[in-house]
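Only one chain comes next, encoded as structure tokens, the form predicted on its own.
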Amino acid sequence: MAHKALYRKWRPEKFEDLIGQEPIVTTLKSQMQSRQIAHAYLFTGTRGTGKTSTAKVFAKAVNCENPVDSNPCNQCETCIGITEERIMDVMEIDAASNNGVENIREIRENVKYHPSKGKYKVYIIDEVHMLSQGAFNALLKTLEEPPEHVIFILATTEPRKIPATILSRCQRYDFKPVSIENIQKRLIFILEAMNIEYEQEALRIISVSAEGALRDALSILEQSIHWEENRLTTKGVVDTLGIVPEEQLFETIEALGKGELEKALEVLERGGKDGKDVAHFTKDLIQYLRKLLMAKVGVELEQFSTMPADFLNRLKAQSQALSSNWITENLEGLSELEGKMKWMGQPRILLEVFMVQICRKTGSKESGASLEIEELINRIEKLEKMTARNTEVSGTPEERPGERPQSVSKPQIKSAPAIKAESNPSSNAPLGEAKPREDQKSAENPEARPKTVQPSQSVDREKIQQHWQDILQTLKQEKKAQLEALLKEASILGSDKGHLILGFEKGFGFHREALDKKEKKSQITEVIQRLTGQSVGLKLIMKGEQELPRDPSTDLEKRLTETLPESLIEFRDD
């Protein structure tokens, strides 16, 4: 006897054998009992969910000579003939290869004739969305008013491609993906019936990899059971699918999250030696990051219920150790990378470069730009501390009672015959002209004495960093999603004179320009003040192009020394 594939050998023979489609089964059986059978049905859903199998069971049920509880008996001549495809009353047509007008015209001619054995002629048109527009038009009239002895069952994975005129003439049933638990139960039933031993983890991997398609699960099972005679093992399943074990995925993300580039590349190399395809490795990384994201936000995936408890706890702990931004950024990056790999001759290099970029952003020792940014931030913080110390020294008498204010050292210009001192006190006098002493003006007119300018409020950058995600979330909740999306690409680099410095990576210049508007800055700083209590300004810069705060006195000294001869300049405390 010729070999039969498992998905054909174990195809459902009655409604109860249909896995995970209970609402549809209940409705069809109810129609059978009341004999209110429609003339056209549309079965939609992803591959391997039982659309064609349900159509065949239904075709047998409506023609069965001795139905049992609305199920086909599978013993009468009609049922056996339909199962063995000997009776022409049930026709299964593949629209992918029979999609022309002439094929539909042939159906229109044949529907005129009564069935030879059963009560109904049943036409099952699989992948009906592949029909041409002309074929749909030819089918329309027959589908609208078919003879009483004809039933059409249309099956498709793409219902949106079917014309509305066809959809409106059918009863539609949406088949949902089969749950992991139901797939496992069905596989256990088949394995026990075949007297084959199995490992529970192997069943879990098959059920997850099938992605809701029971037919795919049976195909994987058939391949895997040949690795070891009469035994289904985890190794056999992993090798059959070419997937990356979850332990390796855990190690990879752990290394990337800590910026340990060498370890991440070592895991990738190990997978290559085991024969793991780099495209498959990338796909598995994407799926693993999705699990991390769902665990991070507290969504319980169906896959979590089938995972070993110890690994699930490790996965959840890992998700809490990584930021949502880190996970989503790399999830998007890997998804984009997966698309590029299809057109690359050496996709492995793409993944390795991507890992290097992740580790650089994370701040690993291999980072070049990241170290530069960190160094700049440290220099800015040092300058802030120096400014704070200078502020304490030059504070007003009100701030430090009983002490005379110390004036900051400033340059004085010696008088010289070549330069005449003018009495014009204009602030626009050219460099080198003598100006009245500030203390002389103050003595003549006490009210003219300049008021002491209070130093700018210092910015608690750490506090703002701690509330950064709350700031973004608040903007989103207040219907400022555009601001939130643009600001999400910025990172806090430091502060300068009451301004928070936000930096953008190369390639995000549009985000910086879009945010560098007075109205948008005001909306952002208002939220920052509300959540952190700090009134700050914003400076938006591109990373690597920022200017560090400068000491004004040092800058003036430099300008003077470059403009005048050294013999004419004297620096002293006044």
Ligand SMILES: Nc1ncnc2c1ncn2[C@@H]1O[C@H](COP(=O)(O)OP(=O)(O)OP(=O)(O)O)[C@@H](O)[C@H]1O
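Residue numbers count along the first chain shown, from 1. Predicted, not measured: the structure shown is a model, and the values here were computed from it. Definition used throughout: the rigid core is the maximal C-alpha set that superposes within 1.5 Å between two forms. Compared with the form predicted together with the named molecule:
Core-superposed comparison between the two forms: the CA of residue 498 exceeds or equals a 2 Å shift. Taking the rigid core as fixed, one finds a CA shift for residue 68 smaller than 2 Å between the two forms. With the core held fixed between the two forms, residue 463 has its Cα displaced by at least 2 Å.
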Given for the second form:
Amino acid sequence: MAHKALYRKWRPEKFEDLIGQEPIVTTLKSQMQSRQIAHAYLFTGTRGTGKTSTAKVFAKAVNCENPVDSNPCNQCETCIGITEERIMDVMEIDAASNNGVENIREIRENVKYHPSKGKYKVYIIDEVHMLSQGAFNALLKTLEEPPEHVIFILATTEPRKIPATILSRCQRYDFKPVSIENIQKRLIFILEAMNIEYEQEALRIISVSAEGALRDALSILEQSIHWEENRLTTKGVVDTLGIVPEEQLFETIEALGKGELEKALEVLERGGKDGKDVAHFTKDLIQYLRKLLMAKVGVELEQFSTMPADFLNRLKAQSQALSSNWITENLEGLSELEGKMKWMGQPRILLEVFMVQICRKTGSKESGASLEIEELINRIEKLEKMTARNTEVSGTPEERPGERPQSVSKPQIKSAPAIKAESNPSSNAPLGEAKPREDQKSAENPEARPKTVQPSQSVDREKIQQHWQDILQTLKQEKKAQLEALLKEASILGSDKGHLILGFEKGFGFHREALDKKEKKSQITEVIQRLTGQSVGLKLIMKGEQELPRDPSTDLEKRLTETLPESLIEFRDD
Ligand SMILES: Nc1ncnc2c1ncn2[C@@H]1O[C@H](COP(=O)(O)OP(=O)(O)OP(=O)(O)O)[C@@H](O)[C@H]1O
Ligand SMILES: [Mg+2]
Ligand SMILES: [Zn+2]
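What would the structure be for the form predicted together with the named molecule, rather than the form predicted on its own?
Every component of the complex follows; first up is the chain already shown.
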């Protein structure tokens, strides 16, 4: 069908078709004019921004028989041959599936021969970061002394994975995410060329959702058009993306901000949201809160300029009515919740409980709230049973790093004595966790931490200091790069009762807060233990800040609100 694969149909054929990459286009064209073409280029940048397209246009342009203003004519035999992939002078190699030494050796054999038709043999190696070490070495040899007639174009979304030896031999071009405005312009251009009617709001949503990737924008567009009617509607886009209409997000936040639990739950209910939708809903709420926060602090997000004025005004008014604290806290809370949803299932209950918490904090004494809580407790009980079962079949939490169901499967957690137990540290097992915490006194019930050793009373700080770089490196390698990035800003200040004290400089409060989560800290302490054999807790403080004596009541509150099911204790208690 004519409308299939818009992104293919609208693949740029000349430099001028490339949107938003003007500096790159200008440089490449001027190199052609002055005949100063390099032998190796590296095209980097986020997905769908035109790297491969540019490489193809360039490959054709340098070989075209009658270039027009440094553009390929797309009509000569060479141009057509390249487009139809008949002429082997331009080779596209997908390194994701051809990443071995032998693949690159083949190229090395091949480069010796002169081009059959054009002036240059061009090798476009896509996803080049996927090459094996051996393949990179082989490639390096060719790049060290490339034949005159050869051009390499390496494309990747992950330049950091390319060895420095290769990088240093390439001219590097960074492709920018395409701006919302430019995406919108390109979509309009295509829609008009295809004679398709469209709603402005539909375009806006696509352009924002594509997050700078034009290819994504075209795919969304393609799936959203009602082809029978030749129309693009907002509803079509919303359905395609499975996103929540902004109106609904607005209402949800409005209700939560006022502590109107029932109202918030009703909005959630309205969409009849199942598990998948709830995850989407959460994601959209996060995005929405981010916008609110930016509006609140006066940052003009790019997308604000494309929003309908009335909606932007409402958003701004809403942001003014809420405190920055409220917005930030819930933004963080929801982000954490989003992560939990991935391994806990039952996302709906998680979100509902979260909403309950927000409304409680907001101080609502809504009559309906307590009823809802009873209902939620029932649901949570079911959830716990399920989680417990899942844990049995899929291994203990310790065996699944990063997936700690915490104490959800412990039946005691809702019993009232668990709260009282807080005043008696030796019996706080129900609230215990696998890793030591800053607020746990030394006398802990060992059963709460089945596989971990007690925090050593004295911390061998020197040893940890010696291994510090390894610890950071390990976190990074184990795909906890974010943790590593945050932890990098901390330095070891000392130790206290089995806890390592890490200090952050002024201005890095965000880093400290982001790390000061039970789950994050236990991931770090796990690595510390592995590398130094020491089981320690972590205390994160701001440098120069005095450690204040703890107020046990706030401590309890904090602990209770840290994991969702535990938080129900609090609800039962009043
Ligand atoms: N800058 C751009 N200008 C015009 N069209 C673009 C641009 N970027 C992407 N497109 C559209 O998206 C499609 C895919 O782009 P392309 O393959 O060049 O992206 P890429 O940067 O190589 O992406 P990836 O990193 O996923 O390989 C193109 O066929 C084109 O329709
Ligand atoms: Mg590509
Ligand atoms: Zn040509």
